[in-house]
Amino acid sequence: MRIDALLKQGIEQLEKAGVGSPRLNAELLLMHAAGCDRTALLAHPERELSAGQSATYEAWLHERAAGKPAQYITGHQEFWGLEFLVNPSVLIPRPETELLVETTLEFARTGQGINQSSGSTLTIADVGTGSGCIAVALAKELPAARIYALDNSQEALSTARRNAERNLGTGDLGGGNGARIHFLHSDLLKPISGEVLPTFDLIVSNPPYVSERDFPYVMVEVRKHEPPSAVFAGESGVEVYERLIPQAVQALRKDGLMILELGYDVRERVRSLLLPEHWTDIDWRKDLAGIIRAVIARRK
C-alpha cells in the first residue's frame, strides 16, 4: 500500500478515535514503521510499503487510537537532540524538562557561586532519572563531570543504562563515555544498596508532582500508561519535594545547586520547604510557555 494512502487512513482513524494532532501523531507511527524520516516519508508519497510494514502501521495506529503513548508503541522520544529508548517503566521524556538541562549547564559552565575545590571534579546527581534523558545530555554536554543518576526502579535504571550507551558512544559501561554516569537503586538520595554518596555540587530532579487528587483529569495517556510512581506525588502533590529538599541540605557541599521541575500548581508549597537557614539565592524560571516550571536553590 502506498505511503500516501496510509497516511490519509492513519489521519482518518486517529481523528474518529478523537486523539489529538492525528496527523503528526500518524506520521510518526508511519516513520518509524517504513523506517525513514519525515522528509523521506514526506517526499516520496507513492511509495509501496511491504505488506509487514502496512501490517505493522496498522496495529500501531489501533493500539494508539486506544490511548497508548506514540512513544511507547515505537519505543523512542527525542530529547535535547538524543534519542532515547523508553517503555512503561518510565516516563515519556517531555520538551519542557530541557529546561533542567539548560539551567545546570547555565551554572555548571560558568561555575557561578558553586564552591568547588580548585581542579576538583563537578559532581552531580540526577534524582529520580527515569530514561536516563537528563544524565545523559548532561554528560554528553560536560565531558568532565561526574554524574550519580538514581532511581527507585531497577527496570528505570536499566533502561537508563541502554540510553547511556546508545548516546555516549560506548557499550561498556565499565570504561569510557559511560563510565562518567554511575546508575544506582535509590530512594531519592539514599542508596538502597547502602553505598555512601559523595557529597554532590549539584542536584537536578524532575519529581513526581501530580496529585491523587487531580487523577480522573489527567489525560489518558498518561494515568493508564506511564508509570505511577514517577508522575503521582500523593495526596497533596509535594510528598516527594517534602522528602528530597532535606535530604538535599545534607547531600549538598556549601554553595551547592539544587534545580527542581515543579507543577503548575506547586510553587508556593514548595517555597515555604525551602527554609531560609538551609537556602538562599533562590530564582523560578519559566518555560516557553511562561508557567513558572523550574526552581534553583542555592545551599548556604
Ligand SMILES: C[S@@+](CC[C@H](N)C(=O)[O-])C[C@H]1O[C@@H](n2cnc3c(N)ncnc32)[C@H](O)[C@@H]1O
Second form
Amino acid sequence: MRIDALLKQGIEQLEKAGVGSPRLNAELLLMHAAGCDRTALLAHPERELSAGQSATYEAWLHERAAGKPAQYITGHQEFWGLEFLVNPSVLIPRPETELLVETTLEFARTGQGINQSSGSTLTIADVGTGSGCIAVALAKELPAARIYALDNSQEALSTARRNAERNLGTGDLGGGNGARIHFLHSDLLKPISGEVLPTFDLIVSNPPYVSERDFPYVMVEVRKHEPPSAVFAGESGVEVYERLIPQAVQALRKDGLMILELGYDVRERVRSLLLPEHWTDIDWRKDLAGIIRAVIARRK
Ligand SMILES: C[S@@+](CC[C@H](N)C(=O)[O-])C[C@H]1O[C@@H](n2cnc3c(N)ncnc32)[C@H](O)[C@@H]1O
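Since we've got the form predicted alone here, give me the form predicted together with this ligand too.
All chains and molecules follow, beginning with the one already shown.
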C-alpha cells in the first residue's frame, strides 16, 4: 500500500479512537515502520511499503488506538537532539526536562566540565537516571565531567547504559575514554552495593513527584503504561524530595549546586525543605509554558 493511503487510514483510525494529535502519531508510527524520517515520508507519498512494513504499521496503530504511548511502541524518544531507547521500565523523557540540562550547563559549561577555580574535573550525580537522558546529554556537552547515573531500578540502569553506548560510544563506558558515566544501583544517593560515592560539585535530579492521591487525575497513558516507581512519590508527592534533599546536603561539596525538577504543586513544600542553615542562593526556573519547573540551591 502507498504511504499516503496508509497515513490517511492511520489518522482516521486514531481520530476515531480519540487519540490526541492523530496526524503526528500516525506519522511517527509510519516513519518507524518504513524506516525513514519525516521528510522522506512526506516527500514520497507514492512510495509503497512492503507487506511486512504495512502489517507492522497496522499492528502499531492498533496498540496506539488502545492507549499505548507511541514511544513505547517504536521504542524511541528524542531528547536534547539525541535518540533514546525507551521501554516500559523507564519514564519517557519529557521536553520540559531539558530545562534541567540547560540549567546544569549554565553552571558547568565553563571549561566543558572542569571546575574553573580549582582546575579539577566536575563530578555530577544524576539521581533517578531512568533512560539516562540527563546523564547522557550532560556527558555529551561536558566531555571532561565525571558523571554518576543512579537509579534503584536495574532495568532502567541497563536501558541507560545502552543509551550511553548509542550516543557516546562504548569508550565512555568503562576503560578507554575514562568511564565518564558510572551507572550505579542505588537508593537515591546511597549505592546499594555500599560503594562510596565522591563528593559532588553538582547534583541533578528529576525525581518521582506525583502524589498517589492524584492517581485518578493522571493521564491514563501515564497511569497504565509508565513505571509507577518513576512517576509516583507517595501519598503527598514530596516524599522523594524529603529524603533526597538531606542526602544532598551530605553529598555536595561546599558551594556545590543541587538542581531539581519540580511538580506543578510542590514548590512551597520543597521550599520548606531547603533549610537556611544548609542552602543559599535559591532560584526557581520556569519552563516554556511559564510553570515553575526547577529549583537551584547552593550548599552553604
Ligand atoms: C521521574 S523518573 C526520571 C527519569 C529520567 N531522569 C528523566 O528525567 O526522564 C524518576 C526515576 O527515579 C528512579 N527512582 C525512584 N525512586 C528511586 C530511589 N529511591 N532511588 C533511586 N532511583 C529512584 C525511578 O526508577 C525513575 O527512573
